[in-house]
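One chain follows as structure tokens, the form predicted alone.
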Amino acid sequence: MHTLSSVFEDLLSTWDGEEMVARYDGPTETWMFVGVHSTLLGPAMGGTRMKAYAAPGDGLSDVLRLSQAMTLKQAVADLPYGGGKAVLAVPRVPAPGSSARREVLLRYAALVDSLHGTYVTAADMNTGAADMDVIGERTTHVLGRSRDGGGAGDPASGTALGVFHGIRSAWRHANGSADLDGVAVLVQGVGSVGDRLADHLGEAGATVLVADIDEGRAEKTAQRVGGAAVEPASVIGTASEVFAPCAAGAVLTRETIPRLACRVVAGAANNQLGSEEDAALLAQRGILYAPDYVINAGGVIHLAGYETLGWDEATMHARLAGIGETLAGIFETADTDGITTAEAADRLALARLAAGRPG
């Protein structure tokens, strides 16, 4: 029987990150995790995914791998951060607004605020700006608070006009024009970031389907876009020019990647591949991949820009259009270079942490 110090063993022994926090916090039944993976480009931000896990190892796994891919994120996006993640993984999740989550997100700030600016919170899975502005009120490392609370708010909309660029990107790679007029996108997923994309998709011209396991929720945002609604166990085999996950991860995998009837893959969601080996197979298949962690770089881009650099609405805009020049480069080099997109964007990453590595 593996113990639970053996799992966390197993777990970092993989791991290639700078620090690893874990704290059990006995008054709210909650372990707390906050992996900073890397400081080579700054202080290391990423968000605060609260969760209800099977196993304290799960949400350990969680923080090592999505603060990796926090790294790469800042690195593409040229941003003065390094990559940094934390888990809650609560017994269950406490309501908005209730005393229980109060608590917890209190208890976790003195934490954060321990760390004395190596990890930069925000918000993740299950958390937003009214948590952001609880955290603040115990630490000044936290971004993503409401705008009546001093920060920048939801960076919702960010993630959205982002990944509404680097769609624009991809046909243009695909079909030789930007113009998506009549293109056919099935955005599966609209959360925050999913419906604001379906809002830019249907101005911009595009035929929008939308899944949704809220069928509800869906059959709204679709009336609203002049789209329609695709059931979501049909998502994978349903036609359409691009296949925009913004829900879970993992959607795309040795068994659904057959299936998919798109030519472009190009989403907000994080970890879309099951495996670094699914990215071949999209290519095989010829099917644009724009890797995730390029694409969906409009919410902390949004952050920092807003919070800590300082920009007006122009640098803004131009910075988060900016996702389609990077990802058109990424396209180019793997083009030119015979490797998937996933390795072109991995290299881009890697090679801007390099170049800002001491000497």
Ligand code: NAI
Contents of the next structure:
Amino acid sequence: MHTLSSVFEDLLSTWDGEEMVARYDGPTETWMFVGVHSTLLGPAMGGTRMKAYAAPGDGLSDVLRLSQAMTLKQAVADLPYGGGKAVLAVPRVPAPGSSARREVLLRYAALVDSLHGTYVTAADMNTGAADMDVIGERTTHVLGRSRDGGGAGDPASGTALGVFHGIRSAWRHANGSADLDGVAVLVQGVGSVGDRLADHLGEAGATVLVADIDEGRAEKTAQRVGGAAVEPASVIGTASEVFAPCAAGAVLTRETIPRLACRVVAGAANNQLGSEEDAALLAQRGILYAPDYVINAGGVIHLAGYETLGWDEATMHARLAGIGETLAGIFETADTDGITTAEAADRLALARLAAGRPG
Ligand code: NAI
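May I ask for the structure of the form predicted together with this ligand now, the form predicted alone having been displayed?
What follows is the entire complex, opening with the chain shown before.
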């Protein structure tokens, strides 16, 4: 558990972001944190996470960490956005559609609006397109409203397609061919992203294995794509060619990496590595790791492309396929320079940030 004062101390000593906004909203008993990590490439864009934390400091800690990762993600995705993130640390998550939820969202929207576009919000854990519609009533600085509400809708379809292209690219690097026909891919978590990813994999002829703590969900996906369900507790030791984490973070740790039975890790989950050193442990085991913030950028590409940049379908598809090309470059750099793929991704992001905003 993090106390607010201990996280503020960390903030002052280690966080290299631009602006941190913290507001305690009395009427809804909610701490609202907005982290503007970088506006070097454009307005700081990233989702709003709604969560009942053990302590508000844990929410602030999430904002600091996640906003920093968003800066890297936007830079590697080559979008005209910087990195930001927000947390609504609520006493309890109000039910979707409830008046309590609407009240928190509207009060939060006023805070976002007061930043005059320095921060642009979107959906994240426990928030979705309907919530963005409510936020959109009070501010224009929001992406991912429903299609009916004039937005780009749920970005999970973009994330899933981007991850699919990333898997093909990683498999090509590991095996010499991007053909997934007959290749066993284990998808951990078949929610918004994993379920759609399973469809892409099935269509490509892969042998799809799925696991979810919601057993019914795993069975349903497995049946639809002609794959098989795996016990969620057995995922780490289950043999596959490609392991695609699409559920929680920190699945790649010094405890799990020795037990992985795959050649490639390439999935949507954020913050897959338990610590920075875990990227080296994967490399030592000869497992190719597709850095999470590179392979899962399809969501922000979907939002920016459809809602801000006015892309047509062909441009969108080309940009999502571009995730595979970006990864290929990262794998090459890692091999040539003898660094991990995670380090190669960071290097690319930092080079883009150093080059600054185009034009
Ligand atoms: P979701 O909440 O719709 O789905 C997650 C699924 O994982 C659920 O079905 C849940 O039951 C399952 N799950 C949770 N813990 C599990 C475990 N230990 N073992 C097996 N299954 C488990 O989430 P969504 O939107 O599909 O996102 C998945 C991951 O991808 C998250 O880490 C998210 O942060 C990341 N991500 C999502 C993006 C999006 O566009 N939705 C964009 C970028 C990253």
